[in-house]
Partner chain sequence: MTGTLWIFLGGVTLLTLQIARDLRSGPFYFDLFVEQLYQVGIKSIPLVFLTALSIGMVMSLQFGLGLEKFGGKLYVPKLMAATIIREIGPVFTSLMMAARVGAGFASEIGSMVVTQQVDAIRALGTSPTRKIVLPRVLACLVAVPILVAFANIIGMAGGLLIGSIELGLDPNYYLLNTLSTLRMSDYFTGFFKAVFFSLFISLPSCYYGLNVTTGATGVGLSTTRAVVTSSILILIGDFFLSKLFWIIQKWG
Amino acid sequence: MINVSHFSKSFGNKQVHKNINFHVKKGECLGLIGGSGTGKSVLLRSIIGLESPDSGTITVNDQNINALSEKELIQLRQNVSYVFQGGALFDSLNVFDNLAYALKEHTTLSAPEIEQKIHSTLKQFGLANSTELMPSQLSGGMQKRIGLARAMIMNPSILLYDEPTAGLDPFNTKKIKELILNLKQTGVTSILVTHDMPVALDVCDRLALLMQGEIVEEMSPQEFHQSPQALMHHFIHGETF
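The form predicted on its own, please: structure of the chain above, on its own.
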């Protein structure tokens, strides 16, 4: 579903990525692990065409992202949803209108059909009574769940999660983890960028460690538990190597 091949990216004199290679199979969740400033979010933005590589290619559903026109990218983004770290809700719109925006712009659903879909989605996310609330009235956990609900409203085949549990209390972290697992069971392909190793180990099929612009290690959660000398163990314990 996603293939990143020999991807390199610099901003000015700073090289963020050099020769990045990884793939994600259909229905798989890849955990992208790495320190702050290693460019994990840059990779996610590149997958939906918001950043262009200096060299290398990214293909999604056998489409070369960098060969697509803006119109083709818009069509692609209807099947690839980005769950932003802070929710990224429209401040001036209530919850209902935040979710309705994409449905009105990109579908032919009638007003009653849009309303039914929104209420059904919010109920699924445990937010049935939130339609009239403004983003400023939502807790951080609710904003992230609304952001995830908005990302799912178009039934995408691929989800890109950017730190979905960052800054959340244990209750909301558990809720987000359960939602990711539920979506995974529906066959959604995903990449999870996170520093939350317990969540990553619970929901991901594979983990990839990004350091100094490269993927330096890749393994399954089972292999992680069986390999105490792995670089990922050193990374999460803050050790040098």
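Positions refer to the first chain, counted from 1. C-alpha atoms forming the largest set that superposes within 1.5 Å between two forms make up the rigid core. A quick note: this is a predicted structure, and the numbers were derived from the prediction, not measured. First, how it differs from the form predicted in complex with the partner chain.
- Comparing the forms between the two forms, the C-alpha position of residue 164 differs by less than 2 angstroms, with the core used for superposition.
- Residue displacement note: residue 130 has its CA displaced by at least 2 Å between the two forms (rigid core superposed).
- In the core-superposed comparison between the two forms, residue 117 has its Cα shifted by at least 2 Å.
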Contents of the next structure:
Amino acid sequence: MINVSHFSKSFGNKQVHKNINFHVKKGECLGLIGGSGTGKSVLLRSIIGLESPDSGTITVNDQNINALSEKELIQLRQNVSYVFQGGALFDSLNVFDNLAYALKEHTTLSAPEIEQKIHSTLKQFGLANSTELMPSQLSGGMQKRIGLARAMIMNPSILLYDEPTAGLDPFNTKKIKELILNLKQTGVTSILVTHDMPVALDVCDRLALLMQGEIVEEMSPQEFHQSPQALMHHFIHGETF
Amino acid sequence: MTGTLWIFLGGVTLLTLQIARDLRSGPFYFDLFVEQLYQVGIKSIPLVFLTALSIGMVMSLQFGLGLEKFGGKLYVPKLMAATIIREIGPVFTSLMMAARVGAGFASEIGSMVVTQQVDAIRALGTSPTRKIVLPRVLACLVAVPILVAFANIIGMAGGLLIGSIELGLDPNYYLLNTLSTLRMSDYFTGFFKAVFFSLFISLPSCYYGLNVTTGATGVGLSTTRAVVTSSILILIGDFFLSKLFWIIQKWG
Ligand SMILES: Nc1ncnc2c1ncn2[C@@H]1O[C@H](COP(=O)(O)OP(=O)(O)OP(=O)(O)O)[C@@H](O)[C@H]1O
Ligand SMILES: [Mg+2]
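Can you return the structure of this protein in the form predicted in complex with the partner chain rather than the form predicted on its own?
So here's everything in the complex, that chain up top.
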């Protein structure tokens, strides 16, 4: 479903990724963990073609991302959603219009159907009364959840989550975790970037540790529990970066 | 220095090609175009009005005082009409628009880039040129020539005001003289200049806005560059366009 091979990426003379290789099967959820600034966001952005690799290939649904024109990318992005780390809401549009954006663009739903869909989505996120608010009137955590809702509302078959629970309270973290699990049960393929180990262990089928431009370790949650010497344990206890 | 010039020219060319491609097919967001038309056109009316009126009045006064010495006060309307329609109207209106609209475009688009909203437009399967650039470029293309025509009228009205109050010219004489001086070619010259100038305003400011790289300082820098570039293009472009229209007129 998603295949990354020999991916490398630099900004100026700063090499972020040296040689990244991994694969995510259909319906699977890969947890991507790694220190701040190791390039997790850059990797997700590259998968939907917002950044282009210096070398290596990324294929999504058997399509080589870098061989696609902007027009074909637009097609692809209707099926692949990226949940921005900071929400990236349109600050000139209110919450309702932010959520309606992709629906108006890519579906033939009528206005009442769109309204219906937005209200039921917002309810799931516990934000039912915020349709009229502008992004600047929302708290950081609310923006984050609206961003998540905006990415999920199109029912994409691939979802790339960039720290969806960072900065959220325990109640909302649990809620988001359940939403991600629900989506996974419907067959959604996903990559979850997170620093929240309990969430990653509950949700992901496999975990990958990104360090110094490479995936240095890959294992399932069971293997993680069984191997206390793994680098990942050092990472989450702050003993290595 | 020359490096940045080539990067700018290359970038604007690519942007223009993309706009041309987007115009041929695919969705056109009419509501965004109307919104920009309001922002660019309607909201600039007070500024353009004030600029045109004061320049018209000052010019009329200066021409009057200058020509009075040679007994040429009666030529003020003729002189005013020709310079306003061909030069002052298009150039000053466009310069004011570059300051108001160009700065607005560059900073607004720049902030969208910095807050990843432009990325979000792409990530949600839409095109930033269609959503952001095209409505703004088209709105300028429509609004600037109309505002120039408006400025011409206001400028000449300001001239008439001063002409009759300060210079003691008969208003009827002033008006008739103005109308009889102007020829169709004068209107066309001003109009075509305005069309070019509108592109000189919208394209650089959209380009600089989209190419903001770093935070708030980047937005500030891009805004400055957009206004400076647009202004220089308008001033230099004015010379070459004037020259071109003279040549065309001689043929015709
Ligand atoms: N547009 C850019 N220009 C220059 N450098 C960039 C750019 N985008 C990212 N980088 C650099 O790439 C590196 C990785 O950034 P990225 O945002 O992917 O980190 P991250 O792993 O997501 O970190 P965090 O956990 O803090 O979100 C950083 O060192 C950053 O400085
Ligand atoms: Mg990140």
